[in-house]
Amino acid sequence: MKRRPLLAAGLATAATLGFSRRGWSQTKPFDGMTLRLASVNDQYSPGLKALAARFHQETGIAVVVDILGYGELQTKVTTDYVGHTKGYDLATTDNVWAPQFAEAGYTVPLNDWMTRDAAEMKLDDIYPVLFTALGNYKGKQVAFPLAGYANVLAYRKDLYKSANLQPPATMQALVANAYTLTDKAHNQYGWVANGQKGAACAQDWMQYLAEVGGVLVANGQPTLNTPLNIQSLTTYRDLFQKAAPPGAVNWDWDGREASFRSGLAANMQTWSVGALGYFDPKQSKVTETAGLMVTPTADGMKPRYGIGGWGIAINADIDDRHKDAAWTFIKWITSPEIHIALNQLDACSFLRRSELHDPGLNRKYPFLSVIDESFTHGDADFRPRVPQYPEIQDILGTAVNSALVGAMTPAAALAAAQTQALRYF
């Protein structure tokens, strides 16, 4: 997952919501701790700083979050788990970091805790499948889920309409709208997708290729340059050469967002995280046309939607206390009341269906039907989940790239990652 556009509105009000949490502040056990959290630079972030002032006055307790960059976040947070150094008590972790982190032993395995604390936290309440695609790996919850994105179409309704097409069925049908509604003449591009070197457009072709039945992991080795895997590669790179606004194999997650924004592309397939804006008009010149669905799947297959966002762990290695008061903000900002008050600071990032059935919330969000249709009946392995993930994604990101700007073929462009991926293996 990767920041997207923030929107910074309404934090100012984040001291004065004014929810009654007496439960919270009745005793202060941690009074006066001090506890770090890691947290990635994304739509939820600026939420969290704001209710941490919050969580300090109800609990006492101190939690600083430092807000960085994917990769930055990434290199940070494995660093100090390798070396022990207790930098940071509680990181936000992405989806597919889980099974790295289960395997290393780097973060606190939460099934005791969530198994005395079930009635509490309301646990039935949040979505079975974002249990599994944010922290838990053969059994073992190395996070608990922070902020479920859902993977989704946006798309215009009103291209749609002057060209009497339907909104896509399949992923067939997407691929022949995005031709139709190309009008280079007019600056209209029918497609639009990460093509940026690295994790941008190797987690976007991913999403791509598991809509069409592509496999990259089977029977505990990869499979990158199969058939149908070099031909989704190949449809890929021509919807890039012939439907997408020149310079898209440059861009990375802000970049195809704001062209969808801009008016620039009919179609984009992307995380519900970033939908807010696009009914924003300070940010959005398609406000009124824009539309959300469920992502589409090639004709005859069963529909696959595809899950992540964000887990939030705590690091294995600080003592107990700490350990316990993590635990305790977890709780806390994970709560029906409060990640509501996240939510309505912009987070656009979601767990419980008593969110995505709140009145106030769905004012606000005018598509978190399309949201809980792909969290009940969602994908949390449409990409893989396996400890090497990390190294699959950057041969990939080298792989994708290489095709799309016409360096190697599709076919040559696999083959050479297959190669080097069975290194890891």
Contents of the next structure:
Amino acid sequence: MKRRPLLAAGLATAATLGFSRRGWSQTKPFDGMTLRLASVNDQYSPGLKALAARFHQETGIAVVVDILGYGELQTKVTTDYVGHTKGYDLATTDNVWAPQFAEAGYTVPLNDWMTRDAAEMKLDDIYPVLFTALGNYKGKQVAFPLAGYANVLAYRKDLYKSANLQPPATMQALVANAYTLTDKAHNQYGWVANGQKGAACAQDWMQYLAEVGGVLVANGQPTLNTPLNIQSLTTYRDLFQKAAPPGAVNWDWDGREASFRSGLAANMQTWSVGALGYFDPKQSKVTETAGLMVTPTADGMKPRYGIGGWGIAINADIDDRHKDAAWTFIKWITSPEIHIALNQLDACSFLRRSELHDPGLNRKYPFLSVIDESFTHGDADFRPRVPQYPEIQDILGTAVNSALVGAMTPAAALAAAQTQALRYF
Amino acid sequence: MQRSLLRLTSPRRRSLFLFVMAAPAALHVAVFALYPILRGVGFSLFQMNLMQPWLHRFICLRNYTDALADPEIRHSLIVTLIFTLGCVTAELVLGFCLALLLWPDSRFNRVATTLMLVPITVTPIVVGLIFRALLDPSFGLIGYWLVHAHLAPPQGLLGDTRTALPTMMVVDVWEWTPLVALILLAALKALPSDVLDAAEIDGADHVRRLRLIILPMMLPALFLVLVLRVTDVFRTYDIVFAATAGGPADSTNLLMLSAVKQGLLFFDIGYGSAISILMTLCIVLMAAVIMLTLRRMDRRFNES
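For comparison with the form predicted alone, kindly provide the form predicted together with its partner chain.
Time for the whole complex; same chain goes first.
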């Protein structure tokens, strides 16, 4: 007698569980699946990790986020792709890697999915330049935009005011202001940029070069030592020698940022992703006096705001079910609501017009109009998006640094760089 | 099985025992040292860029001839040789002096020997970052004052092509001299005291004892130190990568930086492997020179 009610209760529970399980799996087709995501260690990565738990709750897909340094990420992901080891299902992808990955077919082209889900994903809300910059190569979208950065000018409002200067409208004005605001006797410098040999100085000079109209690759061939490029590097070297803090020739991003945040430098072109830190008293001494504006260009030139950041790509080697789950994650993390949530977690990485106009985010980030303007008129090609980019960057990294430290003249450095670059084309 | 083993003669049993004892080490070397080197040799004979798998093909020694003709590699080789020679010489001289100072057994020397271990325990990449921060002319605790006292160029010791390499050598010497001193100290402590006492009774002064007794008996330890340090310094990567990234210009661009760049930045495994194999050959050559020189010195000491 006692067993019957127990049996009935057991059957009822099993039935309930069974039904609910079926219902669960209907809304969560990938329930129980695990995706491994390799993410670069950047401003948005902690938010990505935090939101993975919410994604798990909503979809049943566990996303294991590995946060890696830039070089480590590049090495791990590339060897994973090359060795077909399927270590990662998803990987954040630097915009300059996209051409190589596209040519080698290492990541899944997303075009068909994007066409299918365009309305659901509100793709027209994402700035078009970000699709181009963060993962498109010759029409093939090998990574989906995840974190858009704009190159902006950070400047000291107080120093400009006391020198009766206006924020620079042109690159010529910026150079002139940098000299005016340099007062070595009072340890005040008008300009700072990355000077260290390698990617650091190459990338910053490429940005400066684009703003004065320089071009590094034209018609599929390197054009490193054109007269305009030589002139640009000469001005850049002079800025380093006369208006930059001592030691800037050996600084990468950390040193450059520290010099602005500590009040040593009056002007700095930088990625918008770090801008939140200028207004944080824990990280900055210029919270009240820092200003952000769009980067100036040479007199008479159209705006050419550099766009950078990260896309997110799906490993081409994984099975179709994992690819579908990975695409589900991409759709989710880049959706309007979740991307705002990511930025509420200090990501400072934007994609959508709606989030740049979101009142909550505008309160948190008092400079979103600058990013909106930069994204609207952004330039995805200020760094050449060609498969030979790593080699060009390395060659320029040595050439620019050699000119900055006076080891070579700008003309000789760029001529040597051109000779080397031709080997890769 | 047990019977067949028992039937073996004593020398054979001993050989078998030694073989069994050495087998794990030999296997380890074969799997983790020999195999990767052989794979590296194999890769180096191919045009093999991981980003262009469709272009992979056998090109025999072309990567080697390209590397030897590449001005960047040749410059890096010269920088690496200067760096190796400078660091190893300074570490050997300073390390030996330190070992001699720490030789007498006293409480101070025991404490000093322990403290000497500190630099060795710091990861090289962290050492590079620490010195980069310390020597920075704008923010560095040392660099700022050096520039203001006109003891360093305006761009700092690591920002000037004339001072960057010597500065990196000093950093390497700071980190690794204690290791050299410790090895040599161990060798000094192992010297037979009766020989040293006899020399002292015979009236040999400090210099003669050092030249005629101590140094000849320490040749095996010197060989160990030299080979260890030459191998290590020639392959230096982390310290320089963190402190200067090979700059300013190409002044600290060591060969290892070029090899890593080719392999892990450009993913040109063929060319990167060729550079690595050339580096291995250089190290083998230097080790052979050291061995022959010390053997000759050993013979000369024994004859005299």
